[in-house]
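One chain is shown next in structure tokens, namely the form predicted on its own.
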Amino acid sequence: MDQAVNPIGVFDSGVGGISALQAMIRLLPREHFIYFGDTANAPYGTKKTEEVIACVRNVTDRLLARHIKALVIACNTATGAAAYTLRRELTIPVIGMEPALKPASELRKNGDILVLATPLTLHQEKFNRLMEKYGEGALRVPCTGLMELVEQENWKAAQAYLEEVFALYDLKRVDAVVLGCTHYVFLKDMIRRMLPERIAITEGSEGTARQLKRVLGRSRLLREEGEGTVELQTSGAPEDIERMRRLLDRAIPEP
């Protein structure tokens, strides 16, 4: 059987990974995607690493049962906690995400870089290594509770939250802001309006999509013809699927 026709599994702790999914759909329109939002166990960002790994294993088992040809961890926290383990255990490609600190560092002009992410992401060894390579001028900004506001689609409260966060910093000294959680990508337009135009905003959705295409190409797993499809699944309530559909329409990452 030609494995290239098999679906690609994508998952996140909730609906945040929809932003990355949209980028993958744009770049790989012929592929079949199964997106799993583990909303019953969200958020991952405040859990212990062992708890996150347990959640990831459960989701991965569900997706493997659908004969996926590749797995995308569309969550910075879950990537840091479980990507290494999954790559050792699975025979299919595993693509993860990381905060877009490298591109932010390339845009830096001797000012600060604000890295917005969950507390767990900011304290993981993977992120520490990223900071060692590209972290000059970078400041960790833990955003406890912001992911939940996106899950609730509470855009007014999210804006108030971000206004308080940015008020803590001298924006005249800031060169870039990193959206280090897939959920925050839904706030990108809002954040753009809140910041001076000269401040760059980086996030990892497009980079993850390009990496997925490269890996599938090397493995001869790209689907070359036909029309792609998207299937949405959740461990939570049925209304979570409708929320995912709304956010899929909202998430339009820039090329």
Contents of the next structure:
Amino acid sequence: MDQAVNPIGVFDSGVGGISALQAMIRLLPREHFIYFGDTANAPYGTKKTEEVIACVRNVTDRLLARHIKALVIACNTATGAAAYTLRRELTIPVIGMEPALKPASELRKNGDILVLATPLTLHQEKFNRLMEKYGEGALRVPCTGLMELVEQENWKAAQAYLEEVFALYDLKRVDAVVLGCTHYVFLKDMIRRMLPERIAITEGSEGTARQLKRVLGRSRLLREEGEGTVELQTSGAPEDIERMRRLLDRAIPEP
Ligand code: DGL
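Alternate state requested, the form predicted in complex with ligand DGL (shown: the form predicted on its own):
What follows is the whole complex; the chain from before opens it.
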């Protein structure tokens, strides 16, 4: 059977990965995507690594049962915790995400880079290695509780949260802000308006979509014809699917 017609599995702890899914749909409109939001187990970012690996294994098993041809971990936290394990265990391509520190370091002049992410992402070994390579002037900014506000679509509270965070830093010294959690990408517009124009904002959704396309192309797994589809699934309640659908329809400014 031609595996290229099979769906691509994409997952996150909740609605966050939908920001990356939007970029994937734009770049690969012929593909079938199954998006799984593990809302029953969210958030991942305040769990232990082993707990996240256990959650990810469950999600992956459900997606593998649907004969996915590739897996996208649309979550920085889950990538840091489980990408290595999944790549060892699975035979299909596994695409992960990491905070977009490299592009931020290229845009940096002499100032600081703020990396907004979950506590678990910022404490992982994988992130330490990224910091060693590209982290000159980068400051870790754990945003505990911010993903929950995106899950609740509570944009007002998210704005107040971010105002408090940015008030802790001398923004005159900041060159770039990295949105190192897929949930925060839904706040990109808001953050853009809060920060001076000259501060760059980087995030990984476009890069992840491009990487997915490269990997599928290399493995001869690109779907060449027909129209794509998106199926939404959750470990949570039926209302979670409605929230996912709303966020899928919500425009995020392209870079
Ligand atoms: N969206 C996830 C990420 O990119 C994490 C949110 C969470 O579950 O804490 O890191």
